[in-house]
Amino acid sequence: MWSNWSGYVSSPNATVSTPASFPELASLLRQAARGNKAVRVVGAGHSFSPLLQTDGLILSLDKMQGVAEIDRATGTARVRAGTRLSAIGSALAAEGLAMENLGDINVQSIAGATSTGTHGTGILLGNVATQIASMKFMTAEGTEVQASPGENPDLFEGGRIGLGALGVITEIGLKVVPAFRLKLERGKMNFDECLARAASLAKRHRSFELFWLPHTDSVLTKVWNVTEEPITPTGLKRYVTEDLLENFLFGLICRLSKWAPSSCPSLSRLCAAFISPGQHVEASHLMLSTVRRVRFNEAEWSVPAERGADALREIRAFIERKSFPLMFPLEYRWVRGDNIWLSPNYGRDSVHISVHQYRGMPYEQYFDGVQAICLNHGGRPHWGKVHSLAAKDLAGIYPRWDDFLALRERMDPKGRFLTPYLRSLFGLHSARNQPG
């Protein structure tokens, strides 16, 4: 049985296959077509929406990993689609290169991360899919199709965030930059002061994000800037902060909150008491990602950058009016606008507000309330996170929605890469004998 990282989404009846070559992948796709089975491709399972839920065939590209070629003349690297972000980071670093930016989790596959709109933070930095220079897809018939700004440009514009609905991504050409080091500075601020200064902090630093702890006035801030300073040796202080406090102790506190939900406000204040200033320097690919051992479910919304602070204030007031068993921090990050059809950042610089709930604890009313607030501020959902929008809602907030639907129909006319959830998401009618 396949299930995602949090255990929220599972496919107990699916067949899971792990091809080791392109011919084997093509053969599996043709077999699935003959058996009228839906096909979905899985990476690390870090999506919380049911994008991968199917009774058909789940393909893992774990055996199709690695950096295939580095072209220094064009500043690109060809990477097999199943390659984990952590492996890309170390392989590029060995060549004196790096990706421009990363999300805060690096166990995802590059195809999974880009297809759902994964991002880091930085008002001048786009989501990970904006670093794509070219792509290769394999259709349901096992045929390879290439996409770049000069070859199948509509597939390139629409396919960089494609939800796995256009075909199997087999290879991605990534724009790369010379390797660089980052200095992280952690701090603690009051909620109101932090939001008043947030926009200027985002402009002043390469990357800036904040974590607000519910039921408190405390905010953990993180800023990153490029530096020539030497890498900070791994020591006891970093171990205590990054592993002992953020994973082990926080995990214990989360388990306690699940056992005694009424203690959540007190536990959140306890977490706030542990926030302390600190700084260290590390290679970019190691600095930008964080080890997350505490499992949770998540919803995330992109709102226009100028409306983010008001949205977060409303979410805070909403939490204070309700009695949610909640002590998981809210995350607040910046992402530069782009022109990718299904990007939550299409046509605008954005703030992303992420809300979490510990695995196994109730989240529905909390996530629904946050969704309503963010929609009122022009919000768009992160495709890999929990939301309840349908096709009619999405058509109104994604300007290129109809263009993507037409592209999907052209790439997969028989719906081999669709599931009941995706049919509903795209507003397609269900019919007998369709893959599912």
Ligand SMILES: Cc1cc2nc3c(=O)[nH]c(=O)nc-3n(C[C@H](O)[C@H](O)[C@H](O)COP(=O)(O)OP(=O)(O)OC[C@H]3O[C@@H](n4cnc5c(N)ncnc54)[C@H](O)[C@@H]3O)c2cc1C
Given for the second form:
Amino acid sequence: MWSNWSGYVSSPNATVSTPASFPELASLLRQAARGNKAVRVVGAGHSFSPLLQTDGLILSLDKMQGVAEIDRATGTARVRAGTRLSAIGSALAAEGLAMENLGDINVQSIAGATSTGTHGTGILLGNVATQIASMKFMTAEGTEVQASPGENPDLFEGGRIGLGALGVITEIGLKVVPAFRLKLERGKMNFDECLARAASLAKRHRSFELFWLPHTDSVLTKVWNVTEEPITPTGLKRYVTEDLLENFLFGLICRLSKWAPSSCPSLSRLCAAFISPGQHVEASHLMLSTVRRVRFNEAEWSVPAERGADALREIRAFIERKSFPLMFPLEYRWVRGDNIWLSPNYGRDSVHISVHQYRGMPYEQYFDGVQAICLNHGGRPHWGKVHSLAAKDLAGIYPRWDDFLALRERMDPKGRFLTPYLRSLFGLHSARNQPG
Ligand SMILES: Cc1cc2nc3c(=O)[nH]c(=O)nc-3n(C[C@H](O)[C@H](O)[C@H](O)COP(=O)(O)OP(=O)(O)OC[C@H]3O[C@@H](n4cnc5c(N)ncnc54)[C@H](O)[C@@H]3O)c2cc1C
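Target state, the form predicted in complex with the ligand; input state, the form predicted alone:
First the chain shown before, then all remaining chains and molecules of the complex.
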């Protein structure tokens, strides 16, 4: 049975197929059409929203991975869509190249990461989809369509974040940069001081991120800058911070908090006591690849950068008013504005606020409240994370919404890549005999 990383989205009745070639992929698509089955393409299954929930066919491109070609003249790498970000990182590093930026982990597929607007942090750094120079789709009929600024430019503008609704992405041409090292500096601040300084820290450093620990006044800060300093040996201290504390010990604490939710405030204060300054240097693709072993559910909202601090203050007040039992820190990152139609960063530099809840603990009231606060601040949801918006809400917050719907209709007129969830997202009514 297929299920996502958090275990909350499952598709018990779906068939999962893993084609190994383009002809096999085309043949599976035609077969699904004949059987009137909906088709969803899965990457690493790390989305929290029900994008992959279906009774139809789930196509995995796990056998269609790898960096096919590097073109130094154009500064691009042609990458097969199922390739994991970690594999792209090491293949590029071997050639003295790198991706400009990554999110918090590197286990997603490149097509899955770009299709939901996955991002890292940095006021001058766009989400991963902005690193796309060109892409190749396969339609439900098995026809290939190319998209780049010079070829089908509307498909390029709208298709870089397409939620798997426009066809199967088979290849992505990625813009690459010369390999670089990053120095991470971790620090601790109190909440008010940190929010007062956050915008200037974001401007001063290549990347800045903060984590506020609920039930405390403590904030963990992280800044990253490009450096020529040598790579720090992976010593005991780093193992203790990154694996023992952030995964093993944190996992134990989360289990304890689930068993005794009233202990959350004291456990959170205990976690805050462990925050200590530190620094290390690493190749960029390894630096931006945190290991996340403790499973959770997550919601994330992009708000205009200048509204971020007020939104976070309101969220803190809401959490304290409701006394939710929370162990996971709230995460606060920056993303540069872009022109991708369904990008949460369309037309504006943004702050992203992420909220988490340990797997098995109730999150609905918490996430709903955060959603309401962020919507009041002009929020847009992360497509891969939990939200409860549907077409009527989304149309008002994505200026190019209607253009995307028209593009979807053109690319997939028979709705082969649609499911009931996507139909509600796009405001499309189900007709009888439509795939589900
Ligand atoms: C532990 C954890 C940490 C995370 N950290 C971050 C973070 O730092 N920043 C951030 O922004 N997000 C983060 N996310 C969210 C995650 O990056 C996104 O949900 C991303 O989409 C997952 O990639 P995936 O390969 O698992 O895609 P999936 O979840 O498998 O699929 C996502 C979407 O992409 C579509 N898709 C996949 N492959 C194709 C294809 N070949 N053609 C067409 N459509 C396709 C699917 O149909 C689906 O709609 C995190 C998630 C987890 C679980």
